[in-house]
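Given as structure tokens, the chain that follows is alone and in the form predicted on its own.
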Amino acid sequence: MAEKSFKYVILGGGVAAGYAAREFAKQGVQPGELAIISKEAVAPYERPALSKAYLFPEGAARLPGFHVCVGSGGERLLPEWYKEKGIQLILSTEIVKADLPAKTLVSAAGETFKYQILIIATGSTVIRLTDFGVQGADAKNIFYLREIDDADKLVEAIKAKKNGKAVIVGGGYIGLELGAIMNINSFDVSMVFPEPWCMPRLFTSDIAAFYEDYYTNKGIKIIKGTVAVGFTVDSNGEVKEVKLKDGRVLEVDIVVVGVGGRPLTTLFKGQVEEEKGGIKTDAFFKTSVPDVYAVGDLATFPLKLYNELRRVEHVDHARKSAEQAVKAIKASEEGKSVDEYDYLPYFYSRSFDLAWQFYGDNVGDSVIFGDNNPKSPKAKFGSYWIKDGKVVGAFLEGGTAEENQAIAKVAKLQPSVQSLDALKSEGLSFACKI
């Protein structure tokens, strides 16, 4: 097969790839210089839509509606956009070998791609129960959600098993969003997770209590402190029961697993410096290998605000790190410089009629404020995290755009506080006056 050669190659076709392509176009990339190589069959899209609007029973999102960059209020980049800009979309192409010293990528079909500059944007892959040898975990109707193909399979199962029983394995970000979605689709939902409360990587027990009670009031069963250890399968190969470690057995028609992801770094093992499970980069997302950049989920980068190396798995960072890398590449070519990446960690979620945002770091002491009664018609509450006498993180459920901007500002500026009690009583007004 003839090899193809490009000045720039983005490996991966997720959110980061789309935002990098837009930045290249802004910076004036020439036709034929840039290629995106993706194993998915569609142009880059906003991945968060999959665990939210894609699975709605009515008014569901479908492509081309959520191609990037609509998730940040930008222009939607349809496949034609790439064509107009002379950017080659090489889809349904899995790269199985990367030779960084030779600047060469090889696909499963044996195609060779040469590049001058590579941006690694392969993101994460889901952790599967089969990875742990869980009995029956390869049964039909056990789903994961990472790509649009996964979502399509789940949509079909939801239609086929209408009003059935669903078990969500995992109580984190995806688990909470999918628990809500399956409930909205009229499934009898149970959520199973080993931790003492939901979303423990971010939520305090106080915050988690609100969401667990809210979900319980919606009819969702929360089963904590245990894990799925096996699945019973019928003669059609479909899952029928979930066996839990505590001895309980749950009848089920659909299982959806959300137990985390791991960065897709395998292609680059031994070729590039790694740290904290990801590819180590500088503040411009340059790796230890010349002309190779890494962005999004798999980049371990200097988080300037906290003066430490971090890896951040979130769409906001995927977008911003991709733009930063492209700006740095183009500036370097022109003998200019760009500012170091100065990122404020940000997470958000929407489920039912709830919507929360979090900024900063969830370390140190915490205080909760506001109305966190799950039976309130419009609960609005939040939390601050305080370390060394400064507010370092802020969370808000039910906030307006202005209030969310206020908590972001607090997390960035890290104002001093004298008393936790005073902070608790001031609540949201503390953020709004900064």
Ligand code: NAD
Second form
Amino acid sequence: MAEKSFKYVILGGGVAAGYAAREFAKQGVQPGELAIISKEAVAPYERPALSKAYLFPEGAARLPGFHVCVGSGGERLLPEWYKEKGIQLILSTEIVKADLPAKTLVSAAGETFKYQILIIATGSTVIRLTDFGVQGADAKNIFYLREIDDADKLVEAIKAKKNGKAVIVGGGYIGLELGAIMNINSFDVSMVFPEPWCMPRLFTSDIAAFYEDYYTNKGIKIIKGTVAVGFTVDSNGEVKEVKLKDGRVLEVDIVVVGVGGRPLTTLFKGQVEEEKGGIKTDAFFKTSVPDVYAVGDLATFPLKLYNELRRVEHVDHARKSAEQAVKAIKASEEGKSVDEYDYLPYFYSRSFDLAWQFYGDNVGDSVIFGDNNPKSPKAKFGSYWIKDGKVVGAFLEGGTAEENQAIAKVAKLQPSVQSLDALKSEGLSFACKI
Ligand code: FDA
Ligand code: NAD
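Since we've got the form predicted on its own here, give me the form predicted together with ligand NAD too.
Expanding to the full complex; the earlier chain stays at the top.
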């Protein structure tokens, strides 16, 4: 089979790939030099839409509406844009073998792709309940959400099981966003997760209490401290019941599972240095292999602000790491250099009428401030994290653009605080005056 050869190849066609392509175009990539190889059938898009507006019962977002780079307020890169720039979009093409020393990738269909410089942007995949051997976990109507095909299958099931019962397994990002979406779609929703409160990766118990009460007021049943251990399946192979470890059994029409992600590094095992479950990079996203870069969810990079290697599974970092890698590649071709990546972690989520943002690090002591009554018509509250006498992280629900910028500034500048009580009573005005 024919071999194709490119100066630059981006492996993966997700968020990072799209933002990398835009940066290559800004830097004057020549027609024919760059290819994006993706197993998805569509050009790079803003993945966060899949668990939000894509699933709305009315006025749902659809492609081409949310191709990159609209998520960060930029121009939308439609398939025609790549054509105009001479960037090859090689879609519906899964790479099954990577030979980094030989600079070669091989697809499932047997095509060979050669490159001079490779950017690995394969992102994450979902952890499946079948991975833990949960009985009946391969039944019909048990869904995961990572790619647009997954979202399309869920949309079909939502139509087919109108006004039915949904169980959401997992209390993280997917759990909270999908719990809300299924409720908005008129499903009777239960959420099940093992921890004492939702989103324990980020939320304190105080923050979680607000969202749990808000969801409960919407009619969502929250079942904590247990897990799904099995599913009952009918004669059509469709899921009918969820069996919980604590003995409870829930009737169900649709199950949505969000029990975490896993970086897709398998193709490169043994060929490149790994760290903390991802591919280890420097501050320019260069890996241990010459001419190979790794960006987005799967990069374990030096987080300068905390002097620590970290992996970040969020869209803002996917965008910025991709831009940094391309700038570094182009600069080094001209014998120049770029500044080290100096990232301030930024995460956000939206559900119902709620929207929060978080910046920095959620370590140390925490204080909560503001109106966190879930019944308030427009609740606005936040939290600061304080370590070694400095504010290192800040969270805000219901903030304006200016207020969100203010908490970002606090997390970046890390001002000192004398008293946690004073910080708590000053609340948001502490951030706004920095
Ligand atoms: P991404 O997953 O975007 O892209 C990877 C690409 O590689 C995919 O196109 C995949 O098909 C392809 N690929 C993988 N293996 C391949 C192979 N062997 N051959 C060819 N192609 C291959 N973050 C946030 O900050 N706010 C939010 O609201 C959300 N919301 C959200 C919703 C949902 C449903 C998900 C799944 C994730 C989010 N995120 C998020 C996380 C965010 O989307 C994520 O961090 C970025 O998409 C990561 O970008 P990457 O480009 O690294 O991977
Ligand atoms: P997550 O890590 O946010 O949450 C996983 C949750 O599942 C945790 O609460 C975990 O304890 C729980 N869990 C683990 N095992 C379980 C079990 N056996 N039964 C029930 N619950 C179990 O992961 P996610 O929500 O699946 O999200 C997947 C990926 O998508 C992540 O990378 C996430 O960052 C990304 N994402 C981000 C956003 C956002 O930033 N707004 C939105 C959606 C998805």
